[in-house]
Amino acid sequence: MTDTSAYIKIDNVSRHYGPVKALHNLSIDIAKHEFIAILGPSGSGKSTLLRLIAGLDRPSEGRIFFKGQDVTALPPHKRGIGMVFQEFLLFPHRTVRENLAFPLRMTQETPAKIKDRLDWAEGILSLNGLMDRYPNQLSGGQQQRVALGRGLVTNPTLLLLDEPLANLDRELRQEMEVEIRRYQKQLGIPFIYVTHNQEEALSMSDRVAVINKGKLEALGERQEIYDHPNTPFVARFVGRATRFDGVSDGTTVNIPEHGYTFSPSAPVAAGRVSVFVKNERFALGASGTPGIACKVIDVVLRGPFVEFILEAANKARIIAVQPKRPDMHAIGAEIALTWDANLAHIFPAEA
């Protein structure tokens, strides 16, 4: 029996290699039309639940459906997939126009579809004036360019991408993010994107599946994922947020380490919590005013925003981000650190 539900479904999939489970009962449906980007640290199993979707190796538990087909022991040149690494894996002795007519000619193809899927290639990656060039004439935006066209050549059933922009710099990956997110809204087919970088995680995908230790942490829309995290792992993991150890009463939290109290907008079990503050949600009062004392020991610019290092009484370090403004804090300040209570994060404190 099929399931037609979604057009990608990962249903209880799991992989073991002797010992060592690499990914636990994973389960996720991706729609036609969807980016999706698999966000994770090294070693949470990511890169395997890519190569068993791509089929480059089998699950030990679990099935894998394309448009309701089971394809969980099909090999991967059937199953219509494209796809791009993090090395571009280019073609040294060929020219633009070569690299991406390889696949085509592994496929086949004849003559006439080639030069229609080159002219297509070209056009949809602005590759103008490009095509006879060879990779070391390219600059590494364009070497990425040619390496995303040779994964959709072929008019794959979805794009499976493994870190592609790791090898970029920063300006060009900020561009690359943007244009590989147009590329998949012109395209209309799924993009599957694994990375462990959560500014590309949220700054392109539909959704976002977190994965740590093979487990799915959660699953959900780029902001939900950010705004309210359902895990302290994901608290912790998805944007930079400071962490402290509580204790609720029920209806307030206080933190005894730094003697500070505040009370959640929703009520919380009594007993050791452990709270989560995202570093760009504190604000900075004046000293002697309610708050955590802390003392400002650096300064970091970061553009429109500054990083304020602050040191507490108990010389435990935190880092708040604020936008950058003229009368900002100076290093030596003496300031009062507090948060909205609706935004902190709370969870029972992890064994």
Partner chain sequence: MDSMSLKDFAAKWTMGLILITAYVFLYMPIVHILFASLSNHPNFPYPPNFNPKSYVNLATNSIYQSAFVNSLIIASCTAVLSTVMGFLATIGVLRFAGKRALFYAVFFAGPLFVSEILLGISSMSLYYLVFGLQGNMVTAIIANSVHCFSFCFLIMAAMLYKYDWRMNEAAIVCGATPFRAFLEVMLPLTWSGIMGSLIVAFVLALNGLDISFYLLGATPTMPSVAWGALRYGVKPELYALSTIINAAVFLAIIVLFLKARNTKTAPV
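Can I have the other form now, the form predicted together with its partner chain, not the form predicted alone?
Shown below: the chain alone.
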């Protein structure tokens, strides 16, 4: 017997297109108040998963449950969900008001209820004065809010978001990240947020599911995923990290290409290993001290922090991120690159 007590339960779901396995035996339980990000590169199957949850596509195997009820065979218009698309897909021939009222009309709400919900959406999404405009008269951010509103007016069981910020510029995106998270906390329904952008996933969600090649690579609290990746893929994909090929003798790890040896906190099985170090966890010591001898070839200012583009003796490029300080290394400086052995992630080398 499967336990169907989770608010949303995705139970061993697969989706095959002929011989192509878009999704493979994937299970996720989602709690009612949870913001979950589904993170993966393009073609990983994350959008397929979203379409399966929406009902726009059917799984080849496995079941999907909403509040304990099996919805696997239920068509999308009966699932009571909201969805926000990357291109917003607002109805261009209808005003903002009509766009927002559309899902309410489809669920046969009374005019009084519709008006009530429209007022609610207008207030919470700051759409005052925009209700009688057409979508093409709105800015990207305003269209985004209307798309969110259309997904939320019916008090859906859950909201699905398919890369909704990909078409917005950077500043607006960061603003909307905070806003979307605030709505989720306010409404108390799960948001399932699909993205290939690890920054979005980390900034908004409670938990992150990392998907690669149709398989669930990792599922956990965002901190956990970031600090303790369980596979080389997660270590590489979440956060910005640098990979080194190393050789372990059981207690120490040597990186032959840079002639650097360090002692990890826990013993590592002997053999070839991959070492991942997050870019902000590098330490830049004075030249001559132990470490990988590097030269600073460029410095990129990113406001509160700085990216040092380093070049090692073998011409390999390494990026180290440091907080911005007045006395930082200048272009051309010689330094020694090291890292805290506890914070490096070490995996047996991939074949």
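Residue numbers count along the first chain shown, from 1. In this text, rigid core is short for the largest set of C-alphas that superpose within 1.5 Å between two forms. It should be emphasised that the depicted structure is a prediction, and the values quoted were computed from it without experimental measurement.
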task: With both forms fitted on the core, give yes or no for whether the Cα of Thr95 moves by 2 angstroms or more between the two forms.
output: yes
- prompt: By the 2 angstroms cut-off, has the C-alpha of Met106 moved between the two forms once the rigid core is superposed?
  reply: yes
